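The form predicted alone is given below as one chain in structure tokens.
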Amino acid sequence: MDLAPPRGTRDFFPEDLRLQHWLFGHFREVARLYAFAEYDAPVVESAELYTRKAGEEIVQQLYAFEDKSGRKLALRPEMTPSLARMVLQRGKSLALPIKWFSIPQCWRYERMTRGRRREHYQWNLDIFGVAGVNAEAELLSALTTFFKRVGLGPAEVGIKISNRKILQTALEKLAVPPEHFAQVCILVDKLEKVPPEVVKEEVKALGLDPGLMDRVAELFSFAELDAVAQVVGQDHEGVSELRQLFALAGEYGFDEWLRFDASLVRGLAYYTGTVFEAFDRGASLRALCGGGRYDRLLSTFGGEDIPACGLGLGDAVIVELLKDKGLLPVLPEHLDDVVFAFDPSLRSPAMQVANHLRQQGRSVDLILEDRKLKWAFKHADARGASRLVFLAPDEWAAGKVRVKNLKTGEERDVPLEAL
């Protein structure tokens, strides 16, 4: 039998979960600082929730199946559609704006690279009900706050930023029909991932001129927002929104993290405005985080649209970056006490001592087997215990236990009630 977990998935041994709890603790604390409320949803959803637009990679990457009643289901590949479903479920009874976060496990059958697996946990932050770029600024401020908490600065991590409306105008000038806009955005996002000729073939399959991608590449060659504004217009909505966002970033104090990148479009069809992507400046990893504005997602599910934006940051890729930078913490197991009966006749009193300590809120490992004292010391040290509490016949007859502080080496007899 192959003892490895399925390809692209992970086992979490105790030391792995200690690291996960540390990371998720930072996720939750930053969310708390920014007043986001936590929510969750089923890991199994209706497959139609993810098949909104043909051409999205996510559709081909679904872990999809039918249940015993013939329902088409899928393991969630991302959280935003579940969030949209929940917002629609509450409808007008939901007081806007809302700021919600989650840390879901997500599943995608995709090509694996370093930091990218077929299952991962993702920190999601979303804001519904705010139409202006104030919402994006709040999200990016929270994101950079997280990076700083784990030891990363703008020298290690940058955030590329653009706006879908700029590309939309460019494609309109190139006579791309509006109904093909979302599909072309998905193809543009593939330019850095697959050979150009493959993308051109897909453009041709849409009935469009394959040379379209060469002209789009010209727009992407601009490194400055002002240069793009020369093409689409100084008063262009997308340009104005980006300028506002850069100004807000200066007020928040995270502007040095940002970099305009005309080639950034993100691969999901539902983005409608600002898009962003955090990246490793060392260029050893793929995107650390991505997000953007999706004002028209709810109508794809038959609901009334609400302005919205959000971001997602995966656990596997950020851990890889922290490992590269030597920023992963040493997280030994923490245990308060090991309780050991020196003699088998003291097994029952040892249980009483362990129960007494646990009632005081201390974590206690009770030695359940007949062992030597030397072994008990080694065991307590290996478990990272603070104290060894052992029961010997003479001391117990006097109503006391012996306590050794494993940090200082101090050893003394203590009455049970004084423990």
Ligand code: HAM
Contents of the next structure:
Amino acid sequence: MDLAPPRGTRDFFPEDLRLQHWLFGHFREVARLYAFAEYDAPVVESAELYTRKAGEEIVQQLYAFEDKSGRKLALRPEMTPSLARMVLQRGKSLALPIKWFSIPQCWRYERMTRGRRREHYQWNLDIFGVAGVNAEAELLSALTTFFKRVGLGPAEVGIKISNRKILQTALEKLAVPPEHFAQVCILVDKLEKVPPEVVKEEVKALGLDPGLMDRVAELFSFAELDAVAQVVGQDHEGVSELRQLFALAGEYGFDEWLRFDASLVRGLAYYTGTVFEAFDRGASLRALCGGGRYDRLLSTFGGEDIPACGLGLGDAVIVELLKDKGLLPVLPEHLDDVVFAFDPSLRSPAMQVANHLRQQGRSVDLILEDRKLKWAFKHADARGASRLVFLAPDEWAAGKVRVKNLKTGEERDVPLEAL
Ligand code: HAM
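For comparison with the form predicted alone, produce the structure of the form predicted together with the ligand.
Then the entire complex follows, led off by the chain already shown.
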């Protein structure tokens, strides 16, 4: 039998889980600082939640199956559709705005590269009910707070930012019908990964002029927002939203992280406005985080739209970056006491001692087999315990246990009540 987990998935040994708890601790703490409430949803959802026609990679990578009663189900590739479903379920009873976060495990049948796997945990922060870019600013402030907490600054990580409304206007000018907008966004996003001829073929298949991709590339060659504004108009909604967002970033103090990038579209069909992506300035890794505004997702599920925006940051990519930068923490196991009976006849008192310590909230490893004292010392040392508490016949007869402080080497006999 192959002992490795299925390709692209991970086992979490205790040391891996310690790292995960450390990372998720930062996710939760930043979410708490910004007043996001945690939610969750099933990892298995109805496949129809993800049936979108725009030709997104995420849909092609779906782990989909039928259950025993013929229901078409899928492992969630992302959290946003589940969140939208939950928001619709609550309907009018939900007091807006809401700020919610989660750390779901997501599944995508992905081509594996560094930091890209077939399962990953994704920190999601979403705001529903705020139409203006104040919401985006709050999200990006939380994101940069997280990066700073794990030791990453604007010299290591940048955030590319754009607005789909700009591309939308450009496409309208090129006579692309609005119903093709999402599909064209996905094709434009592919330009980075797939040869332009392949993309052009797909544009043609939509019944559109493949030449429009060259015009889009021209628009994308502008490095400055001002240059784009000259094409789409100074008072264009997308341009002014970006300007507001840059101004807010200055007030929050995270403007150093931001970089306008006209070519940023993101590969998800539902984004309607601001889109952003956090990237490694060393350029050795794929996106660290992606997000944006999706004001019209709810109506695609048959509900009434609510303005919304959010982000997702994957655990695997950030860990790769922290590894590269030497920022992974050393996380020893935490153990207070090892309790050891010198003699099998003292096993029952040893349990009492362990119980007594545990009731006080100490983490106690009770040695469960007959072992030599030397072994117990080595074991306590290897597990990083603070104290070795051992029971010997004479001391126990006098109501005492011997306590060795493993940090200072000090050793003394202590009455049980004083432990
Ligand atoms: P996404 O851009 O598809 O967005 O993914 C967000 C982040 O999840 C990526 O930047 C990356 O860190 C991580 N990620 C995605 N796929 C993988 C993978 N195969 N292996 C490892 N990490 C991965 C979304 O999923 C949106 N639902 C985010 C969002 C929330 N937008 C609004 N709210």
